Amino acid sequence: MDCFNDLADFSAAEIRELITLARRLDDKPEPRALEGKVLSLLFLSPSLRTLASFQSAMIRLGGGTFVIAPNMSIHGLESRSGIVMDGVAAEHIHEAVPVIASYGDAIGIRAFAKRENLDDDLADREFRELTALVDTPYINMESAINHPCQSLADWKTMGDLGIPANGGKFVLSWSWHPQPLPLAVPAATLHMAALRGMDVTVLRPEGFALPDTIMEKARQAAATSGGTVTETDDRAAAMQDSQVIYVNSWSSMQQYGNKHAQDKFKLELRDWCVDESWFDKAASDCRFMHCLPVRRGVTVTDRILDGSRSVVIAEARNRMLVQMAVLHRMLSGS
């Protein structure tokens, strides 16, 4: 495995590999599997469950890694081409990726969207300029339009819980956050769903519609998978006989990379926060289900998050484990 980029790039066979790695090394541990192996974490974005997994799945293999945050331990990184370096900035990406990949086996990069431009996010622009740079294998440990280790993990949770793939009814739903987030998790974690063969269900305000291409992306992996994708603004017809509830925020595609717009047309949506009303025509087991950071009292409510539908604690453990798996096969040479 040259890179783990996008679930896209793996049938659905291939994912269920990893996962089926991912549960063999949670109860038959190889401490010595990637011995000798060092993994870079190179983090343009802030993190606390993806640093610690990956770190401590690094560990649990006997590998080792080591950290670049340009607020942690070096000066300002540069990333534009053909800039006249004579402000704060002391390093320029186009050396310091390179050195920094050279250092490890494989090299972990953390960018998220930067949320001024829509065509640069969907495109995955800096992500996609970031990598060119280095020869070694990667891992997009959150891009601007991708988050694939957080939907492995979510994948392998829902299995872990019993929720069936082909038939099992999923629902991606907008909350209320009080800044304008980026699409990576919504975007990997329709296209998850999707893939999975589940019937997938984006409930949203009007107005924060996925932009066409994320959505297409979905509904042809839906296609070879046997499941469906539809999205509504009808919160009771999403949400009837629903398994899993999915919830995370994202931008308004119609005023994107404009944070006054986005605060202004939001105003009326504070009641997009999850709480029990939402699961009167779910299924009795639906599960609630968020990558975190989560708001709580702002995207969902105590009772919820603390409560029995709540898998959100397995989703973050689960992380550590599917990013062993993904290490695994592309260091151990097995």
Given for the second form:
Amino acid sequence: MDCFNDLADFSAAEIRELITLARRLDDKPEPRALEGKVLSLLFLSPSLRTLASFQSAMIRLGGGTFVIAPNMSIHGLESRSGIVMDGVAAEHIHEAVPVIASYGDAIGIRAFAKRENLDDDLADREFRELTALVDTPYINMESAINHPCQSLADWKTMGDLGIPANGGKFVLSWSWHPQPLPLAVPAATLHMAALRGMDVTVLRPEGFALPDTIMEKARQAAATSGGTVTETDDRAAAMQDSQVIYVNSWSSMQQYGNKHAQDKFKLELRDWCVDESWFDKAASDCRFMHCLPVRRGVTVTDRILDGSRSVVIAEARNRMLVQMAVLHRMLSGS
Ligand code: CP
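Provide the structure of the form predicted in complex with phosphoric acid mono(formamide)ester (CP), given the form predicted alone shown above.
The next block holds the full complex; its first chain is the one shown before.
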């Protein structure tokens, strides 16, 4: 495996094989599988789970990691092309990234969306520019438009819980959030559930429809797997018989990159905070999923998050296990 960038690069059968390997590595640890191997971790955006789970995954397989992030004692990093570097930044990513990559056998890169230009973010322009600078295998640890490690973990989590793939009813819901958040998690999650063969409904208020390219990619995945993809702003209709509600927030495409306009646009939407009333018509054991971090009392109530519906800790632990499978495939030579 040369890169792990997008679940769309894999068939549903190949994804199931990765999840089978993740389960095997959990049941029968292989503490020498990646002995002597090094994973470089470049975090241009913050993290708790991704950072800790990749470090833990490599340690459990006998390898090691090192981390580089802008808030460490490194020289300021410049990313603009054609710039005269007479400001604070003393190093350009054109040198820094290949140097960092050269110290490892593979590199994980995280770079969130800049949220200035929708077309740039949809094209994953910054992440593509970064990966073009490395000649080792690489892993997308969340880019502007993708979060494949989270989606692989979420696929496994649903399998662990016995949530059916084909015909399972999955709701991806927008929630209120003080920040206009990126599209990476909703785009990756929608595609993942569609590729898993589920009947997926995107529940969002008017003005928060996902871009056509994201919806179309999910519809194509659904067409290969027997799933369906629909969207609505009708909460009761979406939640009818649902087995999973996966909650996230994202920017309105109408004011993309304009936080002030976004703030005004969503003033009346504070009730998009998941509480028990959302589950009135759902399956009795409908699960609450979220990639974390989550804002209590803003996105979801304490009662849901602390209750039996919530599977957020299992999702986070599965990050480590599926990343072990990806690293094993990428670096063990087997
Ligand atoms: N879900 C996730 O990627 O968490 P972090 O941002 O903490 O890595």
